[in-house]
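There is one chain below, alone, in structure tokens, taken in the form predicted alone.
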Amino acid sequence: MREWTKEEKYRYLKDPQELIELYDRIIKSEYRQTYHIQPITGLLNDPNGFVWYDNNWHLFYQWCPWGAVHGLKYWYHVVSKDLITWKNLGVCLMPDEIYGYDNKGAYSGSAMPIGDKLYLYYTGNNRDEDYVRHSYTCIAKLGNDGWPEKYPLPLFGPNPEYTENQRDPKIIVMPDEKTYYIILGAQTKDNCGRIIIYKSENLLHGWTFAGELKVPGFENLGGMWECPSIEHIGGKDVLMFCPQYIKLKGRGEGTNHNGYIIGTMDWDSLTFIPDGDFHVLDFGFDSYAAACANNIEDNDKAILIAWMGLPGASYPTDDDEWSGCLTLPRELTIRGRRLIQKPLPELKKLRDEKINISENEYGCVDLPYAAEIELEIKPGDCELDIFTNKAGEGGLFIKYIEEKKEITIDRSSLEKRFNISDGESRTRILENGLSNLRIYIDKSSIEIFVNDGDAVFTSRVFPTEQERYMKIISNNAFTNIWTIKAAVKEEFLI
């Protein structure tokens, strides 16, 4: 793996014609996605700003242009009218080595129209000259060309009784009330993962810190809470965060973790009252960062995308010189105390082709490089072995025992394992059994959802030539295969 100097790293980008050799190396990676939003070149990680606005889906993303690092982060900015097909619009937010406040990085954060114009909240990365970071809580303004105008100050800056670890500012509007809030994941001094609040009654300025939230029974669950929401889901409130440096079972060696408490938000005394455990979003191997869509106007739903990656993680495309996809947005609702996650409706769309499926001498299917499979399962033992070889050997293994209502994922069996530490099996138990597979791979990923939502496996995955096949090993399944067509223009846009 490459090494990095801190030079090379938090390079400013001053000519888009300084990446197009990266561009025409990374393009010829086997493992370009075909349908999933990759970074145009370099690094991308967490999904930012995501908003309905002026008649589209608005996206944003963190981006590192030169390579797979964490170094000098923008925002790139993709739009949608279905949340299925993208179309690149190019850099949006970049850091500003002059003034300061974002010189290491425009970090994550939110989105929101103000009355015809739509405002970016961001956490400026600010290091000064001894290198100290400073998280400042910045604002743009997004003009009708595209380009944002910065407001020349931050809304607020570092709060003192916090260590530096503050940032990714949720923008949250409340109905039929004249106070808005910001809330930003945090870190006590003695590094425990905590939300902070600040409130205004403009969305412009005039934000002052309300106080911590405070979140019963989790006070000591991690020691950093990134990417903060709380969503309005179908008469309850869901808070999302993702808690760091914290082992939890099943999950390996792994530290970094994204997840969620159903619950109810009392603003008056910023405290939102758990009705449960806190739950792991998904439970595949590479899922990070999730971001719901501000400003959809329906209270019985939302819509979540995630970076599919984790914080520190290596991925072989690395040696390719890129990294980062983001997953397929998908549709939450609450089914008893806990999300339900569905791939949308519009999917459907991205069907091509049919698959006839013929088995070869050894019980395989051809496996396309992108492909829908949907399985209708009968009650019994199941077990589906994706990107085996031609003979139906290794790949990785989905298995159903009825007995235990358990469905495993394992992917140790595939060619190249990369993050092994973090664990290389994934098990749920599915309380009414298993009924229905829709998984959808891609050149490098494949995400499963199990029962129509009550599940969801999602993982980077990199197969070789070899490795392009299917085995169902079970008599009890009925199978559909589809081919993807191609849904994000691959084209060099800055």
Given for the second form:
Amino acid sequence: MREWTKEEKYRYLKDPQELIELYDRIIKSEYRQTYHIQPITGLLNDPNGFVWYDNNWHLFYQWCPWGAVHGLKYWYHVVSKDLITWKNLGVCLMPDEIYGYDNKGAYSGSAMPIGDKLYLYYTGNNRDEDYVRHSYTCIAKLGNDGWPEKYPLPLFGPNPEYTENQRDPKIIVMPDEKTYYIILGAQTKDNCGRIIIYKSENLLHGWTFAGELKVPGFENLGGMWECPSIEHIGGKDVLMFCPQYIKLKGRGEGTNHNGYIIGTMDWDSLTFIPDGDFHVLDFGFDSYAAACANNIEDNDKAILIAWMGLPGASYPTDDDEWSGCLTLPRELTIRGRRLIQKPLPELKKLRDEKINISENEYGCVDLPYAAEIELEIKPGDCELDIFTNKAGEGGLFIKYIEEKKEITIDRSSLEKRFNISDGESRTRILENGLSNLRIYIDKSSIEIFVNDGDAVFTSRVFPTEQERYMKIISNNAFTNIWTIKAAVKEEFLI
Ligand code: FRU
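Having seen the form predicted alone, could you give me the form predicted together with beta-D-fructofuranose?
After this comes the whole thing, all chains and molecules, with the earlier chain placed first.
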């Protein structure tokens, strides 16, 4: 793996031409996705500023142009009319040595339209001469030309009561539309993850510290909470965040997680009253920093998109000088005390050809590079091996054992293994058994929706040229397969 010096990874992007050669190499990578948002070069991590504005869905991603490294971060801008087909608009927020507050990165945040302009709330990751971090909550206005104008001063600076790990502003508007909150992920001085809250009656100024969010019973869940948000879905509040520096049962040595607690938010006492436990948002291997679209009208659902990756993890495409992609956008609803995540109905538009399922001499079916697989499953054990070789060996195993009511996804038999220490299998209990699976495969990812969104397993996978088959081992499943049309364009736009 390449070693990067600080100078190399924090180099400012001055001339887009510098990236052309890199881009030309990257687009030849066999693992470039065909219908998932991915970086034009370098590394993508969190989705930012997801919002409906000016008749378009806007989405930005954390982007380090130089390679598969967490270096200087920009916001890269993409837009869509339907959440399915996406167009590159180019780089948006740029870290700036002269402005200074974000000299070492325009970190994650959210967006909110005010009047006819879009405002971006983000963390200015500042480092001083001694390389000490100072986090500022900054704001920029997106002009009609798509170019962001930064406000001369941040909305507020670091809170001295916490460590310098305070970031990822999520802007929240109260129903009276007169009170606004910004919540930030933070860390106490004795290393506990927290959320801190700022308040104002004006979105552009007058922000003061309102206090720390109390979440009774969850005071010791990890050492830092990143990317917090509070969503209102189906009459309930949902607190979402990414606790770090904590191991969770069944998730190997991994210490970065993305999860949620359902409950009620009391803004007067700044208390989130939990109604249930902390649950992981995604049962797969590679999912983090999920963000919901701001300002959607529907109170019963939210739309969520996440980074299909993990902090600190390496991926096989690192050698091809790029890393990361986003998940498909998903519809979020609540059933009982759980979030339900379904693929958006619009995704059906991407179905291309329905495949005639014919098996080779080993009982394996050819697997298209980009496909949707749908299985209706009758009670009983069920097994589906995806990305096997021609003879049905190896691959990623999806196994359901009726007696235990347990579904397990195991990727340890793929040829290209990675992040092994985080564990190579994930299990989830399905109290009501398994009735259906909807699986989306792209060139280097798999998203498995179980029982109409009751659980989702999201994972990067890097199948080799031989791992292009699928084996349905059970005879209690009725299967449909479609090829999927390309929906992201490899357009070099900076
Ligand atoms: C989460 C995160 C955020 C931060 C951003 C930097 O993945 O660490 O907390 O703002 O990434 O790229």
